[in-house]
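A single chain, nothing else alongside it, follows as structure tokens in the form predicted alone.
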Amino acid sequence: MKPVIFGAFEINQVNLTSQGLWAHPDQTTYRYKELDYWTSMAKTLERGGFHFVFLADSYGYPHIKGLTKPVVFEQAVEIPNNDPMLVIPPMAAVTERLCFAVTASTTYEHPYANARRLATLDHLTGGRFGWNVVTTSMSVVSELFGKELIPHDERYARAEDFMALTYKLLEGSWDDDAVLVDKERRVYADPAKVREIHHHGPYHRSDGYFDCEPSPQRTPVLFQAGLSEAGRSFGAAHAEVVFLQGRDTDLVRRQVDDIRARAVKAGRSEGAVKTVTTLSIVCARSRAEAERKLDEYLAYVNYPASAAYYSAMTGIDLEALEELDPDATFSSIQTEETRSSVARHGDEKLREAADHILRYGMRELIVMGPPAEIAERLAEYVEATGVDGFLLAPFTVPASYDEFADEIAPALRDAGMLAEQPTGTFRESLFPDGGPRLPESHPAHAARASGAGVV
């Protein structure tokens, strides 16, 4: 069995998609605002042997039809909700392996602002950095930017011209060997090898120097979650690391073969993007006491939560379902919002899926027993789907970190699943026989040849 990645699934607030979960005894996530929350847990998960930690983020909560229910404040439910990037240094300060990857909106983010961003924490990381690339859904977030609501395709058009001028940015406008450090001449950089740029897109326009020097990696390694056709091909574009939902191991292995099939389309090759699929893992020593440790962690669930976190993610209103019809599919159901959370159903019963919803949150993959059995159930999974990956979804902090580390991993280890992670860049632990920078195949090498073009 080849070895996988492993990454764990992170938010800087109070709940992960188990909406009143906050409240179980062994729950520590109040803690988040605490430095020693994060860099504790960070170690936790080196010497689990995950490859990174992913923090999810949004500047919305929910608010449908003009109101923000008091579930939302009692629960906790994406508000209150701190910055991710900011608890990122002090991780990487007490680890040597753990990358990290961090969630930036195309939308709501201006790309030289966001540029500045990635490459100060690709440098603070010794280049173990990515960028989970949206395109951001919420209409709350339009309004609390002041704003108009985007529709869907366009706010993948607006992306494309992002990546464009992100590309040029962190890409074209300083040579390899710009940077210089000459104490004696009293020369730090080459003044001849660092470009302006100039950006002229439809949606974005920038001209000028780029004032941060190359980073490890120039651009971090580039993840993405949309499951629509636009989010699909974007993608199979730019990304690197693609999340895909499903329970359904016949689903998953058609998203996998689709984005592969895509990217060999776009130019790249299909061992360019790597495929993660959210997991959760219920460790116990028999099955049974398993199903009885989930059934303890979904007692603490608040289904009217639970309903507005959904609505938040799609703008549908698990509470109103008799404004919709509850035998229609998913897959006929049509949002500007995120595509992506309406897909992962497709063609489950809006009745169906409503009750998984309000029970499970965003988990799909739940898999439980005894560590060796859970080995062996994650090694079928990766047969059946062809998936490079998981991102492990915790029911409690830190305990199933503890567990993670304590009892998964030396099974997964045995199987042959969990390989050391190595030193060096984020890219380089996903890509051993690349480099630390983007190969040519990607679109980002274009700008790195052209430099100071206009577009």
Given for the second form:
Number of protein chains: 2
Amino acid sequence: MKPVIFGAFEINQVNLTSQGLWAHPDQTTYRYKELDYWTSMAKTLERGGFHFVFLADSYGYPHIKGLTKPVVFEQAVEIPNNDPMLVIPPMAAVTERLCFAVTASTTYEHPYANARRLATLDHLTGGRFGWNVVTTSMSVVSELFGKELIPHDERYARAEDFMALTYKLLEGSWDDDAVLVDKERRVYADPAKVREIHHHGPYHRSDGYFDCEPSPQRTPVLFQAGLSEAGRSFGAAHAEVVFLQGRDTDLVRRQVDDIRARAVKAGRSEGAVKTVTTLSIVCARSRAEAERKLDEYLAYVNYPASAAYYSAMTGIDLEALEELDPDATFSSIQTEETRSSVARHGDEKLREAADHILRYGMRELIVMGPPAEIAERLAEYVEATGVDGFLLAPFTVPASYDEFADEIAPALRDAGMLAEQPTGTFRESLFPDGGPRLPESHPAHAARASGAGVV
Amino acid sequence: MKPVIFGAFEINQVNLTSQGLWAHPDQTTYRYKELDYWTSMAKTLERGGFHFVFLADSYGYPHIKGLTKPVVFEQAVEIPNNDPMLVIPPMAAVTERLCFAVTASTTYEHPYANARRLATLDHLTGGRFGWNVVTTSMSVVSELFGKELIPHDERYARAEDFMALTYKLLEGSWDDDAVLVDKERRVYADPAKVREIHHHGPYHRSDGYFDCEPSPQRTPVLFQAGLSEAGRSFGAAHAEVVFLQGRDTDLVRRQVDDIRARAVKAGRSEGAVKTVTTLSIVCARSRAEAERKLDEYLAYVNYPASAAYYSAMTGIDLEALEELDPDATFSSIQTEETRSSVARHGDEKLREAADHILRYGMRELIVMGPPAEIAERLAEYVEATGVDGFLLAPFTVPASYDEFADEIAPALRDAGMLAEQPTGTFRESLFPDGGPRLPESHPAHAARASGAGVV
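Form predicted together with a further copy of the same chain, following the form predicted alone:
Next comes the full complex, and the chain you just saw is listed first.
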């Protein structure tokens, strides 16, 4: 078995997918406000053989039909949430190989300010950095930001324009050899090798030099998760790592194949986009013991909190399920906001899927048993779906990570499934045949050659 | 002599005020992109008895009459520059008492996103955090951000609205006792103690809950530096620490008195606003040796780079000086962009001031000699001006900070001028008679009581 990717799925708040699990006795996520919560986690992840940690994020919280229910605050459903970028530098300071990916929205961040933050993080981490590009669907965020809600497809059009400007800034303003730091001659940078970019796009405009000198990767490794038609096209064009979620191996296989085919159609190589799926692990000496352990976790999942969370994420009001036709499928309820869920679940029956979603606290793939069996199950899943790796969603922090480090990682190594941790940039570790920069077949490349052009 | 405040003046770029000094053999600022440059500095500052480190910032670079001169890149005049917020968490992670202040613009950041960053930093630092509020005058930034340039006084009107919204978010959405983290009862927060804010101001609009739970100080310690009429009024209303710069003790005394009088007029106490002035120290066994040492630093200051920097900061084109009447004063050239300089220099003759500005690399107060003499000079300056403290602008990093720690701090302690480093929040350390939150006389207080109100 060839090595697969293992990332840790994290968030700068107290619940990760399973709303209510913050209250588990082993859970320390309530310490998310403290620096040493993050630095300790980083050290554990590096010790555990993780390739990277991924920080999900969104402004806002569940706000359905004009209402945020009390359970949202009681169970801390997406609120409170802190800025995730700010915990990356201290985590990078205590690790040498662990990579980082963080979510930032093309709808709510300003492209110039965002690009400066990305470049700064790529510099500070020595190129161990990725950006999860999201367009932000939740309408509550538009109210918090005092802006009009942008329809789904227009969000992606804006995102395209945002990326075009971002590439010009990160790739097109400074030549690779512009910075000299020549103290003898007293020349910091060669003015002939720095140029203004001019971007006059449909949504964004910028004229001038980019503030930051070239960072190790320039554009960070690009992550993406959208499953709608517009989301898949965007991912196939730009993303280097795409998230999927699913128990149904056939459905995941089709999604993996679809993304690869779209990447090729977009002029990229089949291997240019890695796919990862979220994974929950329950490790125990026997399957029966693992089931008891899982039940103990799930006893903390709060049903109304999960329903509120699911509704906020997908636009599907699970609490209204009882009113639905028992045979209703995801496809039958497609609306502007539900597209991603429909793409994920297709013709699954809503009530059945909802039972699973709420019972398991939104976790899709859950693998249980002794470590060697877990490795075997994961190998089968990779074989069946073609995914390149997993994002481990912990039940409790730091216990789930310690368990991975102490129990799972050795079994994965025995099975040849856990790669050596990277030593170079994040991009080189994912694509060992390339360099630290995006390849020529990526749309960012055009910005490099024509940095001075007006679009 | 009562203790005075000592902060370190820093920037996430290679030159600090003295353009060209990056090339000095002792200078390590070219390592600004590396995490351990910042963590090492933080440890040195804590060891050296500094109260806080202040990070200046602006997007953009000198761009005068449509042109960015080659010298700007050759001498790295404000470009490259990285995001300064991102270096604070790693510095906080390796220190216990050092406080932090960072610059963020009310014209170019979004108030909701900015408030989440501020709250996150106040959480992560345990309340050791301050925000330097700037409105950003450089027109090049509006071109980089694709926005219309906002005239000076309107920038301050926008800043007022920005602050009003910021206070509602940071102070008005969550009650002090809203967060319970009660695992037994499985209640994270009490929904009755969290409320939506509604802000419909002339420039900014936001409706909903603030994403972050209350941080130790809620609103960070507020810094401000504007010297124009609008800037002084803004500072007197909002700021807790105001920066001044000046060699002329009478002028600085008038500014200190003016700020105090304005604060009182704004309903605050005379001591509610601390004043600090930038300071350069040249330490040596004798005055003559110190002068040689200063000359050696100044030999690295690049005249055209300094002129470009000064023009960008102030709107005054020093390179056109030769064309001016030799008797021209700052007052005689007042324009929209030059107001702060005119306020600082009044009827000083332009040519004479320019000679000083360019020769000394924009450093105003420079104190030289053996440590005990330096302490004496500083005591005299405090006596003459009434300032509450200093911001040390290093010549070289880390040498200037090591010198402060090893030579100056002991002399200041002998003179009773260096306070014990704080153990609580930044605000409590500056205002020991109050708590970690802004006092009732501050405009933020109104947001606390009327968080739910619509403005």
